[in-house]
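Here you get one chain, nothing else, as structure tokens; it is the form predicted alone.
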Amino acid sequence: MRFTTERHLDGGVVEREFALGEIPGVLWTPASASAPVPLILLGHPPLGLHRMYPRLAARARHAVADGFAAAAIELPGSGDRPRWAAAEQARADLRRAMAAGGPVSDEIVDALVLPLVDRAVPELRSALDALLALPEIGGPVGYSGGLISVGIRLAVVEPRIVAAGLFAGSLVPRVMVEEARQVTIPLHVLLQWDDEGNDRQAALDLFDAFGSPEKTLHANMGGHTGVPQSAGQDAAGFFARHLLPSPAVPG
């Protein structure tokens, strides 16, 4: 891991851009901490880190204020990374299917999601190796947001991730629904009830499939961009319970 920039933000947040080989990323840490802090990996859609930066930075600032470090890396084929022809074709097929008003076929969903999961998850695990080697980060690790299929795969294969907050989505391959049955870590799933781009029943079926003994569905009225501020507060409480050390009991 090679750090390329560093700047200090309001609220005692240090923001550093880094490169992990060809993969760009951003790390946010407290400017001062008495001990290594847990880490939250911030997921995001494949729209590019620069385009997603305002939302990611806002989430990261909240995470640092709550006692965490936060990090995000660029997804394969996004941002400044080399173009990925198969992924761009799959996105074009999805746009055509949605514009036509018909159902999105399993073939389109598989072509759109599965190769991305197969590439992104090993890269996220490599990023974890590098991030957890830093003296200011000590784990444990949570995963927050992004493509729910990436979160599913990470929860199954990465033992360092002990809790995940996921955004409900319906463009989930059938094989990923089956993988969800293997997830056992605590989950906090956010669902916008009237999300125009989401099949609500498919999202509910996926939530039902998760094998986690502790899973919470946080549903709010409203569309995709209508997430209330209280939803972020609830997610913060979830990560605090599972990632931060419990207060010492006097006595």
Given for the second form:
Protein chains: 2
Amino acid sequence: MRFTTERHLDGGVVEREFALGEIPGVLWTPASASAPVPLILLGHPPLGLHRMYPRLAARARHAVADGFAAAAIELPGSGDRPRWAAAEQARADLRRAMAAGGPVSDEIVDALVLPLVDRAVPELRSALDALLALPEIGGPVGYSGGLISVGIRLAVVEPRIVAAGLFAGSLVPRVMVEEARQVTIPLHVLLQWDDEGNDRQAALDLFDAFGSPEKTLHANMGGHTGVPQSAGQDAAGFFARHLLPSPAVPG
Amino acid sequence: MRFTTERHLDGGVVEREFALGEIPGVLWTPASASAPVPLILLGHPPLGLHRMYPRLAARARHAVADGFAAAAIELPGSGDRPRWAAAEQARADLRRAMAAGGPVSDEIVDALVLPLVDRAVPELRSALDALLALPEIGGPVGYSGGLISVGIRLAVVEPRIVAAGLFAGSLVPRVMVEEARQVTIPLHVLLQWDDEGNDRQAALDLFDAFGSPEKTLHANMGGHTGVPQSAGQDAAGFFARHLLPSPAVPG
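For comparison with the form predicted alone, provide the form predicted together with a further copy of the same chain.
First the chain shown before, then all remaining chains and molecules of the complex.
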């Protein structure tokens, strides 16, 4: 892991770009902290870190203000990372299906999402190795947002992730719904009730499928990008409960 | 309105029992406040104020700590208030249907809930008249919990109620689902995902029916009485956003 830039942002946040081999990433940490802080991995849709930067930086600032470090890495096939033919084909098929207003077939969803999950999750785990080796980051780790299928796989295979905040707002392969039954960590799932790109019943079925004894669904009005500010506050409370040390209880 | 007792509780809470004509009630207010505070009306199931007291008092203490007054009144036909024959019959029918493990018919639900709504809501509105006349209470008013059908009717007919936190955990007459379409105030709806006494799909349909542009559904694992502590924190955030003055924004 190689840091390439360092900027000090308002509010006591240090923002550093890094490269993990070929993979670019961004790390946000508190400018001053008396002890190593837990980490929130910020998921994001495969639209490129640059394009996602404003939203990621806003989420990261909140996370740092709440006592966390936050990090994001470029997804395979996004930003300046090499494309691969099958993924490009699947994206083209998806665009065609959506432009036609028809349903998106299981084949398209599988071709679009499954290879991305298979490639992204090992990279995220390598990023965790590097990030947790930094003296300023101590774990535990939460995963927040992004493609819910990536979150599902990470929650199943990566024991350092102890809580996840997921967004039921993307196309989910059927095999990932089955994989969701193996998830046992506490989950905080957001659903946009009128999400134009998302089948509400499928999202409710996915929530039901999660094996976690502690899971909560927060459904809000509006479309895909209409998540209200209060939803962010509730999610922050979720991560604080699960990642930060408990306040000492007077004995 | 006649106050009958006054107690000072830990945490700077004054608890006063009152009588509003024949109707007993309890009011919790901050022991010291520099200005009149908004009010949260605490709904509760028709099991009697005495039996519900521990849970009501716990909710009230949280409300007062958050900057509110809180009040509850005895429902018609509960506690020491006179029963009426039709309600007793409906309760007996409900017990019989549930003991038989069979579905509870629409007729039983209507007979159980609709007369209670028709009687309770005008009483709650009279209680609001009396409570809002007290110098220490200034409005606006929120309604929290209890029978969701009472919350629906109150939200439709009582303009002083500006936000409601409802519990999708009771039998709801079909006509109340229709009435829910007329509700327009911000809503925070709790659903226990595995509520043994509640049909999940019916609860989701009711949430969908509410006409409010701003509504949020928080679904948590567990049965009817298993609402997690975090759900209370999220609901407190909802009432704070809608009932407390906004923090001054530096110009």
